[in-house]
Amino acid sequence: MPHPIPVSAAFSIRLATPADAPELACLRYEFRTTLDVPTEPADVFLARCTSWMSDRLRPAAAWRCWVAETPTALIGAVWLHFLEKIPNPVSEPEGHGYITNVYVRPDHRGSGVGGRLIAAALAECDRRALHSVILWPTPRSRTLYERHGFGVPRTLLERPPVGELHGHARSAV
C-alpha cells in the first residue's frame, strides 16, 4: 500500500511580490494573534499590515519576503531585511541580515517547509556576502536555526527596553 502523501508535499518557494501582500497580512494575523491577544480590530490590522507589506515588497526596498506555496495557498514566508553598515575601508562586509516573521501554518509544519523558507532567505544573504544575520527566536524554532548554522552571538550586545532597564517586563516581538 503506498505511503499517503503529506500535506505540503507538493509546493514551491518564490519570492513574494506586492500584489501577495493581502495573503501574507492574513499569515502575519494568524502568527501573532496564536501568540497573544489582538490590541487592534482584525479588519484595522489588516489594512494597515497590507500596506505596509506591500510597500516593502517593491524591488528597490531593503526587505526581501519568500513564501512557500500550494497550488491554492500561501502556506508559509519568511522576511529577510538589509542593514547597511556605514562604508568600510577594510575587508569587511558592509551589511547584516534580520531574518524574521518565520511562519508555517500548523497543518504544514513538521514537512521542510520552514527549513526551505530559511534556506532561500539564507542562500540571499549568501549572495550579497551580509556580515551576520541574526533572528529572535522562540524556543520551538530554535533548533530549526540551529540546524541552519544559527547560534548564541559572541560579539553582539542588546539593550533591552526602557521599562525592562527599570523591572518592567514587556511582552514577545
Ligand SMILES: CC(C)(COP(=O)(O)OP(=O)(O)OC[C@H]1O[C@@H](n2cnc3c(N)ncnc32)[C@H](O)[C@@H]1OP(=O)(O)O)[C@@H](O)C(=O)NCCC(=O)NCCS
Contents of the next structure:
Amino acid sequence: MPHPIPVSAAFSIRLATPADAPELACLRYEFRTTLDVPTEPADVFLARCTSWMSDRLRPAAAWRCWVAETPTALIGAVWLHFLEKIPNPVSEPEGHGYITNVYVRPDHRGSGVGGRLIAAALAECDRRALHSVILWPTPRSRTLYERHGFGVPRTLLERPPVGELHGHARSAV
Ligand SMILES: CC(C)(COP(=O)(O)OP(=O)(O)OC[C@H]1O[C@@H](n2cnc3c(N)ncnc32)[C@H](O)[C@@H]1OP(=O)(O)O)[C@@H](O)C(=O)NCCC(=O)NCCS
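Please supply the corresponding structure for the form predicted in complex with the named molecule (the preceding block corresponds to the form predicted alone).
What follows is the entire complex, opening with the chain shown before.
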C-alpha cells in the first residue's frame, strides 16, 4: 500500500510504463476509497487493476498515463484515452481525448503537480491534433480544468448513468 512521502520533495513528470502498474493501482485504490466505501477486497482489486493497467500502458494501447514522481515514489498521475472517430475524408480530426483518474496524493496538493500532469496530457492531445478533450470534474477541481481551457460543452449531449435517472447520484471520475 502507499507509504508516506516528504511533502517538500521535488517532483518530475514522465510517461508511465507497464512497470508502474502496481504503484498506479495503489494510487487508484487510494483515490477511489476516499470517495466511497470499497465493495471489493483490496488485494483482489489491486491484482485486477494492476493487470488492467499493465496492459493499457503498453505503447500500442489506446491509453497514456503520466506520473508525477519524487526520487522515491509516485505522488500523482493522469490517464488519457484516445477515442477513435470514423475515418474522415475532409479536414476534420479523427480522434477525441478522454482525461480521467487525475490524482495527486493529499500531502502534495496545491503546488502545481496536478496542473503539470494535465498540461502533459494536453500537450499530447495537441500533438495528435485531437478534435476535443472531455473529462468529468469534481466540483472542487473545476477551476483547475478551467485554467487549462476546459468549459461547459457547447455541443455535447450526455446521457446520465441509469442510477441518476432514478435519482441516485454517482460520480464518474
Ligand atoms: C485535483 C487534484 C489532482 C489537483 O492536484 P494539485 O496538485 O493540488 O493541483 P494544482 O496545485 O495544480 O491546482 C490546484 C487546483 O486543484 C483543485 N483542487 C485542490 N484541492 C482539491 C481537492 N481536494 N479535490 C479536488 N480538486 C482539488 C482546485 O481546482 C485547485 O485550484 P484552486 O486553487 O483554484 O482551488 C488533486 O486535488 C486531487 O488529487 N484531488 C482528489 C482527486 C480528484 O478530485 N481528482 C479530480 C477528478 S476529475
